[in-house]
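A lone chain, given as structure tokens: the form predicted alone.
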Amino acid sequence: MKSAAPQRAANAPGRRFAVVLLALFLLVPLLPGEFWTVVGTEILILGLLAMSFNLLYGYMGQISFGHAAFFGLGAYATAMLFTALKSPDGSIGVPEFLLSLLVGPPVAAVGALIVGFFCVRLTGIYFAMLSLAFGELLFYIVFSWYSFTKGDDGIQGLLPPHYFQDPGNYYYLTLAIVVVALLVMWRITESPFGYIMRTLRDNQRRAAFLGINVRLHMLANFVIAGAFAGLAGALWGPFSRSVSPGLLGWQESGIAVFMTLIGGAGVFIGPIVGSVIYTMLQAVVKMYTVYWPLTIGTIILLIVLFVPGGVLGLVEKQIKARQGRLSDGGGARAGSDEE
């Protein structure tokens, strides 16, 4: 029983924030106007991308600067099938639309399998640089292969079925898919496989001594993370009505890194919290000034220097400190009673 209590305390911030966030997300379309519904959809999609990145960073201990490549692969796979299934008048039915969404994750997973086969042979900065190199390679292929990907023009006209053209309806579809994806992701991280990832993060050499196939497990996690990133990309195309090569670029990967740092990589729901803060702050700041890069750069600098565990990491630290004080107080009272 004693061993379960610290684990419940460690998960408490994430669970509380998950419940609060879900309640708030359900209420977003009730706000007046469409602005916050659109922002909320962007938060969910980019939050799913950040959550998939955190499978590599927070759980496996490796940082990828090319993770958005799988986001872009999922987006392009969905866009291409979407375009192929459209009727001559440009409309698409609900079954065809949902089918086009389903193709994104497996295509991204295949891309992640190929890239990951080489990346998992390295760790640390070498893993990060190789992932960046592959990400830029895929970006260049998409950018240059005009006959297949339409090059820098991208793929336009990804108008979803009439029902989902309403921002509120598409928002709830996105919310449902993201919630299911996060539940699956949470189950993976709490499974024996998830704890093997934590072992690899903490000490790969010790994991190898225990008989764990380090490269195979790293590759499996890389593919899983790529599939979830592809799902986020699949949702992005119909949301923005188009896809472009920039979705595969290092800038998009940087957004996932920023969100994870802001929310906290050590707590499961941290990247979603980071997505809320990042996206809403961006929306507000751009209303009043053009200095968004300066703003986010300053925020990231302050977080790295003073709150390295992110927002939820700070909350978790405060909860543990409070529990420690209560525990010390209880011990002191017990000692005085014995006297």
Given for the second form:
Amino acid sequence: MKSAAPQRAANAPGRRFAVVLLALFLLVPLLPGEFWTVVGTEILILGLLAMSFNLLYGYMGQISFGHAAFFGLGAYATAMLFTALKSPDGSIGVPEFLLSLLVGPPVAAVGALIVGFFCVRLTGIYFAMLSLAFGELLFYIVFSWYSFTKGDDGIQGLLPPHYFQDPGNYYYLTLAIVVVALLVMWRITESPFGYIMRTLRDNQRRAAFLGINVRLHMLANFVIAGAFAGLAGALWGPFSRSVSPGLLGWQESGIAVFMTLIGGAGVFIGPIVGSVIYTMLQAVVKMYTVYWPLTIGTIILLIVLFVPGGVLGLVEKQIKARQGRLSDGGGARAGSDEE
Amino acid sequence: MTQSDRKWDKVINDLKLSRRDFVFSSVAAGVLTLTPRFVSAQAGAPYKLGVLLPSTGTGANYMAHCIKGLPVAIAELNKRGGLLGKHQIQMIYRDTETKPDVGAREAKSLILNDKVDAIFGTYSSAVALAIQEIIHEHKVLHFAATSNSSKITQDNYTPYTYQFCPDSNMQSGAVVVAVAKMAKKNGWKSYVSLGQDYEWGRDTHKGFTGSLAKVAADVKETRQLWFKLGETDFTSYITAIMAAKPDFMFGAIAGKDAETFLQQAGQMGLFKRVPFPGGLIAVNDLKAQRKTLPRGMIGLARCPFFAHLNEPIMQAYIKRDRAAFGADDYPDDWACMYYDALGGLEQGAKKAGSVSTEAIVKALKGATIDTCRGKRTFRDCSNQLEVPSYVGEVWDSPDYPFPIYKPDTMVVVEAKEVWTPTCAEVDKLKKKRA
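Show the form predicted in complex with the partner chain, please, because up to now only the form predicted alone has appeared in this conversation.
Every component of the complex follows; first up is the chain already shown.
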């Protein structure tokens, strides 16, 4: 493990980039029209989903194709409580609205605990397939249970309180929640627990020899990732004004995978950057053509073939190469001084 | 022939080549919109029409003709000057992928970015319910013409939505009327239901079983079978139906799934053993399955062109679509209903004397409009157009290269016979909106 001081130094460019990104996010509602504010909100929510997915993929080394199930569970938990707390005239107060948001993460965490209990017994492709199977199972339950979830219809009428109906205000609420969530995630990934995750990613057998309870740590990470996905889902319902079973489906999970691959799984904020690229590209491409699946498929293909570390992975590589050249040059100069 | 006329003809000819690719069609409509030859001297602001239909996902095959046909119909309307003779319609298409969250996102994009004045769409009822939340919030006119869950005009009612196709209750009611007659004639006592496991399927099934129990209490449902959207193998369902040995079967199946089921069931000889009255067999099914569809089978349609050949609007519509897409390319039910929606928009603007949303909403309330299906009136309390459903026997006509419904077997069930009886009942279902 790295000691704290060099680690902080190594993280400095990333930290500066995060601050710049945050500043840019703060400015989004100042753009003319409401459209880009809405796109910005989507970037943040789906970015949080992708970040939570990366706790499993980038830090624990396991790919889940059923991660959106927890996004959907969070969305449905919020939608159901939201509907129950609405007054007879269809409106909802701010406290009730915030309370409905709070219920998303714990419900998703409970779901993740149950699913994770089975999934963490496997690794690699078996982990991926089992997570996919559970994801589809949850999707089908929500899709079919009409009396409880409204089935394929989904739940409509999730209009937030008047103040948050303004896209700018909802955006800033989302930004605040996502920033806090990312800070907590950062803290987790930089804690001893986070480094245990990296160890499990790199060599599970060695971790077990070191006395680490592999399954327990994997399960804890699975639940944490599920809870953050649930938080993203909780924000999605009132943003979209409705929820539907598709939120739990494998295609939604695929979006988190795409975003992570585009942004870079090896960098903490990679998935958020992936969300910026994916969501903005989608918004723009769909204005001109229906061939969005072809477009994103081509992009993913190019990324996997030529930029396997994602956009931020490439940037990080360039920075390290530059730092290496500078230190080599410095070393050479120092050497010549000595001569 | 002027240069503009040649340009117009070229565009129409080009459209013949396009399949479902609306892009070229939309561009054509846009080009025509910009052609000065067609713009009146008192040209007003363009009227932006967002079209939300799937070109991917289940239902894409049903929407293909709508997507390629709407730009042609719009181009023709624009040739007359557009809405009120001065507002050229600019069509902006988006693919909903038959997913509610995508539909809601694209509705927001159309409203906030493209600033559309109205939205036409969509195919799936679940998507329609999701976009209703967006259109109600932003007070945008919405014409639904395919998605037909009764919730769209009742439980999830918004004054901005107008419905141009018979709702799920009306359709299942129409099947009940037809089946009750057949059950009495053939002595049928039992049936098995097979449905798509989603809102429309459940809603249609519920409407059918409830209504049939009222008019033919001695006819019992012995088994329900539900399958997931996008099912590709119906073998187990078909064998289960055969094993149950019902007198007939009821189906709540649409889209690609209907096509797949009909093909597989036909091959396995299901329809020779179990009559299947009331399965949705629209014109596109009749065209696509012209060789395999069992003759004598009883189908249900929403807007079959052959039922209204005497209507001048239908005649003109058929003529134009055949000219644009080929002599065999008759409009299907879905394209027909969206054509009526476009006509409704034109007539609504004319009645209102304005293209403002509020004015059109007010003008169409309880209004009677001219459609492919004759003069039809919007129900005051739900904005549901008073349109019939059609039940008939699949039959080879000498006049068409595909089967149609045999004219003397076709039962046209009018809306008032089968829709939610009173406005008081409809109002009771409506949810409160903040």
